[in-house]
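To begin, one chain is listed below as structure tokens, in the form predicted alone.
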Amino acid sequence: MTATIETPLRSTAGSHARPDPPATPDRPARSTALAAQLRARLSPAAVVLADEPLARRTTLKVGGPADAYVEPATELDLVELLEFCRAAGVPLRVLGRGSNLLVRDGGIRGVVVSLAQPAFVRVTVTGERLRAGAGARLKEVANTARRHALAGLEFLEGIPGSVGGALRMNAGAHASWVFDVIEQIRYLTPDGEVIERPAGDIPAQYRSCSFFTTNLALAAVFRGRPDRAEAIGERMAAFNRRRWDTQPRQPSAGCIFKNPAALPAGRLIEELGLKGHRIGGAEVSSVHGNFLVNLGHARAADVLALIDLIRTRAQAERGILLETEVEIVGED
């Protein structure tokens, strides 16, 4: 899961001279220069990598490199990073845990930032509330709730993403949605202000929350309810068994298409006879038609070709226009 920050944030940490723009003659030189400028700007604990292959960072295991990949160590690092990108005119994209994402083979120009450092992944419990950083895995939120005998968050266990990505996509499973169980959200505005507000004030739709295209999630407070830890664990185990019985085990990005009104996308793809169809190293899963899997050597172009094939067949044979649920980013 990712989000593009369309309006970079302004730092509240003081003024700096405008940075020199990154080198532009070729991508390796541009990436090296950009990474060097970022290392000079951020704290020593921040991770900065040049020309980083994003296939390493996505669940589908495809995609070209980012010019610079950054893991800020603190909120101050994050604000400094966004200020730099604004001043230098460098595009910035926030990467969650890399699920629900297809990165094209040309990669992503500019900066890709991941909130994977300890400051952004902590999960703490106070009474019936869990506070989780935007980089925390949803699986960890669910397991922490179980350990503290708090029910209602079991469905998160099977969603392979982070809190921030789940907020951006209003992720869901088993007829439950993230915004159903969130009470409070902490985020960074385009003006560089950190705000906490009730989740109910933020509009969210099916598989989408456009609020987080321009605002950056930092943390969220989940609401649980008391129950026996054993009962919670049994429900989580049942969800997990159902997931592995109905979803492929090969690398994937999750469901590729949103469900149209007429019928589930997976059933439509099966009725079109496309389960098991391959292009290059990508395949329409024989387990679930709405999953495209990497057989071990796929390129993003292979996956995109399968997407085009499925959409064309669905439109031509059934009059159904399929809309992608997976986010497609980067250059060809």
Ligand code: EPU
Second form
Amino acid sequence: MTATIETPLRSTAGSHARPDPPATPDRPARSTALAAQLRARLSPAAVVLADEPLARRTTLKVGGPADAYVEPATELDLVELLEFCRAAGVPLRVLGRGSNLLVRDGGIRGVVVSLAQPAFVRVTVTGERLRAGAGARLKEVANTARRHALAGLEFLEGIPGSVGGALRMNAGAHASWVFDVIEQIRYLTPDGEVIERPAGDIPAQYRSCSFFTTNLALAAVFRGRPDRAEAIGERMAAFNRRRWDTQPRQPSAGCIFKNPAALPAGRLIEELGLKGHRIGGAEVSSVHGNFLVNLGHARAADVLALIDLIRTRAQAERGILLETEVEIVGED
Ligand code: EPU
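Other form of same protein, the form predicted in complex with the named molecule, not the form predicted alone:
Full complex below, order starting with the chain above.
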């Protein structure tokens, strides 16, 4: 990386040596200044929006604004963005498809990145290998594999996320998870270096891969095995039916808690009698206890209050410490 910072954000934004309090009156103005600086650095095809509400970009449909929301057009844009943010002390966070994320009502200070442009969403197939950009939807990966008669990736069909997000949390369903089916990963280090290496080098556990908390996923190579496209399609349809039968249709962030060792979180929440419980516009789904759904007017604070209530009751009544699976970010 060669980019240098001539006008770091803080010097153009005035004397803000102390940490920013949330939602100060001049925040929109500073968001606009940040977005202008980013536009000047990135390619014309990059999308840069100031003060962008994240409720419209997460599946749970809650959460305040990002100071700047950016869709880089190329890997070079992404490297520039990383370099700019590091030099200017601006926090940067990748959004993925916003499907496993709970953004607090105060929103996210700094830059929120989405890898939604064509350079990051391509899915290509060579023999039994399928290469997908970090921004590609898992559903698209599963469907492409089916069209090329490659089995083993059917379980990805119903996971409402991107490849990058799925790597970050080792997403899974139907007794499989992402690290079972990938061979190679491409990523950007915090120093801006692009590296490809075997996925087996990266430790991943149930719903977690800490490597991708600091490194940024760019692409992955999935490995399928030849089978009849029809048989693959049937298995995908069965997974799809099972999901519609057992999971709610309203906006949610997927399962809220990791399954504890003792029993599935959904069953535990059902046994605690909390299904259907509402706070504000959020509800513990009556279809599946481990889903908190947005009834249409929920705030992040409502969802967080439900999370607190469930955790407190699980601890007090069953001695079980529930750990959230969704990532909770932003300011109150
Ligand atoms: N159950 C209940 N009550 C409920 C919900 C579930 O008794 O309200 C029972 C079910 O009857 C079943 C057991 O709990 O016996 C497990 O339920 P389910 O089969 O729905 O699976 P899960 O463990 O709740 C996991 C993943 C899901 C994934 C499904 C399907 C976790 C935290 N959840 O759910 O992933 O879709 O398996 O493979 O690992 C996600 O990660 O966001 C997610 C939704």
